[in-house]
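A single chain comes next, written as structure tokens; it is the form predicted alone.
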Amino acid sequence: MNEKARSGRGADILLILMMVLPLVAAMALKILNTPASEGVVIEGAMVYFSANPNADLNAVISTDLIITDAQINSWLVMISITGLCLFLTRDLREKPVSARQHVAEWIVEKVEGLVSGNMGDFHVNSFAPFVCAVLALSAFSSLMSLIGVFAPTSDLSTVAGWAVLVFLIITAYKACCGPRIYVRSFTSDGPVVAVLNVISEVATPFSMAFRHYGNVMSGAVISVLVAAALKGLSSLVLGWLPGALGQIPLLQVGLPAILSIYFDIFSGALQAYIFAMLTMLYVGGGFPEEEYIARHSAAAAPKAAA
């Protein structure tokens, strides 16, 4: 093996470690900071640090600075995704010669096709990376529950932050042609409809956040409750078996895994897709493309004539 091949193999190993080690760190933090408990325990994000330990952590509005496992796991997911992106795009060539370059190009083509189909070709170059980032971050955050750690999408503050960011992008694109056209988008159908349009606009980040959070969190709660119920039912029905056989929750075998496939994998991926779709539809539907193109064409005409 020559020097170039050895350096390439070493870079691949480092990138694989960059993908795997954050997940290992998340599991280690979960194990080290979770106290032993009996029965069903359904809690929110674990608080690792609070600037004011005496503050009410359940308050709706709080100025206290806290660090939870939702925030830490979000950063760990981003590190893993960064490692995956670097791994797939390392040593790119004009003619694909590796399977991972084929995978990277397939992802790019699919995301660009998704953006083009929902927003038009005008937005492909500017929005394809953002949509791909939203899909990856949301899906991988939901899949964190598969390794037994708290999924960042099960915390309302996480998805609310994404929804606020998307809302700011929607507003910026709607107002890109000036305040007059932005206001006209609300009032063009009369004052009554204008009030409804304003309410709908304000409700956008709330609906996006609660839809995503509610589906992911409810799936996690249902999975835990069903697993606990099957454990109790197994003890009730099969507890008469002699020795250790009566203590084994045999009825837990199978069904929780099937529920995990739906709630953790299918539902998590579906919510990521829905969040990305809503982002594209809201931005694409609110962007005044004709006015934007006309204004920039008019501004470019004197420069071309000169």
Given for the second form:
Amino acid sequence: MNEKARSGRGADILLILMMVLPLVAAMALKILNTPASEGVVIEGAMVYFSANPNADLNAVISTDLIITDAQINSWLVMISITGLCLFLTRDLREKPVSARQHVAEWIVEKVEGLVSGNMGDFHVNSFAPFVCAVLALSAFSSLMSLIGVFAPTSDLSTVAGWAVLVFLIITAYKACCGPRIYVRSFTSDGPVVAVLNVISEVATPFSMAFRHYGNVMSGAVISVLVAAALKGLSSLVLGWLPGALGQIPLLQVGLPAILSIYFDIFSGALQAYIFAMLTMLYVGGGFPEEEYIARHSAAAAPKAAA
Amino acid sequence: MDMVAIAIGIVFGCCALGAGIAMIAGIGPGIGEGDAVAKACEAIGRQPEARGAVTSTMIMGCAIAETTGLYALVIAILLIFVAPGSMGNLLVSLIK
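Instead of the form predicted alone shown above, give the structure for the form predicted in complex with its partner chain, please.
The next block holds the full complex; its first chain is the one shown before.
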């Protein structure tokens, strides 16, 4: 019994390391790769690695294969979330005794309630894990800016990848009853509305990607600009103080922290919620549920009779 | 050389002007979100017990109404921080 408890504690420590080490690695990479420079720097993702694997095709494919810190950070976030999930779901009992099992059950219940409230009970089992994954990945990616590294969600490529994935899922759910019903979902209100429907369908991934990216990126840019402006202001106001005292940007204390609460924590969590919510609404709204159930019960009835 | 300088100056000025004009789009979300919050306040005044549901729906709707303003903000930030550099390089390489 004692040995079992000790080995369980060892596994816990390993999983906690799996959660924390990727974040430390992200910070270390950021510190090692940031050039020492003064002044305001607003730029996109830092390029760690760049290669042109097919130099012969250079005329056709003119871009290099680049690995930026947005990609590296999003993989580190994924490893960290995996560690968190394994840590929360270790040693599950039928009657929960540990705090972490209560936390895990709370998360699962909340997400299932959200999915059943927005999409109906039909989708809960198939869709709740995906929604929870989207929520966790988006929220933790945005929160990465709290530890000072580049948030993967302030790169358009990351969010555009998620939006394309969601668009594929929406199309798959819409087309699950055959192409005839998929086309009818656009053309049921007449030809003029059909054109508008197609346009709004194509605009879905663009709007989802730009909404998320625009919120997180503009928050980061505004934070940097306000911090730089406060530094300039404090050197203007307090520059007459003697010696090193005049060099300390005293006015930078306070206001950037309040902005960070809004832009990093509130806005990041809200955008994760909205991204998951829109995913649920689009999929639930596009899915022809009655048709699907009618077909499947019709297909299942002869089997049951046979 | 003079021509390059003038052309780059025109590009920079037009980028700044374009960023300013793009942010006119901020009017729309301002009016829309103000309207949404006013209606939410009315609803809470009429039914104080529905405060939680009204507030969360309002925040969700505000965040979605904010999208058009954010498109403009993205365009403006790109025009200020990205476009002058790349357009300047393009011009220099063209005129050379």
